[in-house]
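Let's start with one chain on its own, the form predicted on its own, as structure tokens.
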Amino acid sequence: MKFFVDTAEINDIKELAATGLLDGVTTNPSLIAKSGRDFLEVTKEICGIVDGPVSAEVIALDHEGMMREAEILRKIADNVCIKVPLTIDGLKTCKALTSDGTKVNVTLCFSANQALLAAKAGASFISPFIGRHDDNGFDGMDLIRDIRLIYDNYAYETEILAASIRHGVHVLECARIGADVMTAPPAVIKGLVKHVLTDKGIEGFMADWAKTGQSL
């Protein structure tokens, strides 16, 4: 499974990139606004930190506007992935961009039928929102499971990018089902390394080492 981080905070991206765990970055207008920086400037800086795809979302809701904005965004760097909403105009834009060799992340997916449409439109990534799906009384994992089955049935190359990840259990279940990618906030990714028995083991080793009176 590929790991993307869902943030526009440069320090967090650099920290995770240094671990070798990071395969890409996802951003959206809300995350960019939270960073307090210029949209194009921060996107360019992120693209320079990671080699993998960096999703940059269009703001326009009409096809012509999306194409105009996508033209600006994809000039930022070769690893920019254009993010479009799962609407008719978004799918039309997806088809036009992927036909031209540009990676596209179709976002705000909440049904398997929507994911099917995105795959037919040639999407590079489909982003089903697990946490938000759960919030509305549905099972986000059932959504991932259905998309995986449909994509495998027809050998679609669109990668399932599990989004709206809230905790480690979401990551585990997505990996078990076979999501290609997961994107999560920095705190969730860092939290995956934590386990009480690991902490206790380290404490025990350190205590035993201290008793030897040695140093390295």
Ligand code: E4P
Given for the second form:
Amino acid sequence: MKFFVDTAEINDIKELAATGLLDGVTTNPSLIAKSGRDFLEVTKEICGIVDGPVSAEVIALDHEGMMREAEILRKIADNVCIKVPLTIDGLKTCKALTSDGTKVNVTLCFSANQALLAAKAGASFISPFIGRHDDNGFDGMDLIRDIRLIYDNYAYETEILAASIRHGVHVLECARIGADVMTAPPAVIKGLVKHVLTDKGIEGFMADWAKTGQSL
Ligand code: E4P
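Give me the form predicted in complex with this ligand now, not the form predicted on its own.
Then the entire complex follows, led off by the chain already shown.
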């Protein structure tokens, strides 16, 4: 499973990229606002840190506006992936951009039928929002499961990019189901390494090693 980080914070992206475990980055207008940075500048900086796709979301809600913004965004770097909302205009834009070889991430997906439409529009990625789905009384994992089944039925190449991930259990379930990618906040990704028995084990080994009086 590929790991994307869901943030526009440069230091977090650098830290995770340095581990070699980071496959891409996703941003959205809220994350850009949170960073306090200029949209185009910060996107360019992120694209220079990671080799993989960096999702940058259009702001326009109409097809013509989305195409105009996509034109600006895709000039930033070769690894920019244009993020469009799951609307008729977003799907139309997705079809036009992907026919032209541009990578497109269709975002704000909350149903398997929406995901089916995105695949038909040639999306490179579909972003089902697990956490927000759960928040509203639905099972986000059922959504991932349904999309996996449908995409496999028709051998769609659109990658399932599980989004709105809130904790490690979401990551684990996505991996079990076979989501292609997951995007999570930096703290969730860093938290995956934590286990009390790992810490305890290291502590024990260090204490015993000290008793040997040896050094390496
Ligand atoms: C995905 O691309 C979105 O940016 C993100 O995962 C949304 O997550 P949230 O529901 O935690 O805001």
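Residue numbers count along the first chain shown, from 1. The term rigid core refers to the maximal set of C-alpha atoms that superpose within 1.5 Å between the two forms. None of the values given here were measured: they were computed from a predicted structure.
For residue 211, the Cα shift between the two forms is 2.4 Å when the rigid core is held fixed in the overlay.
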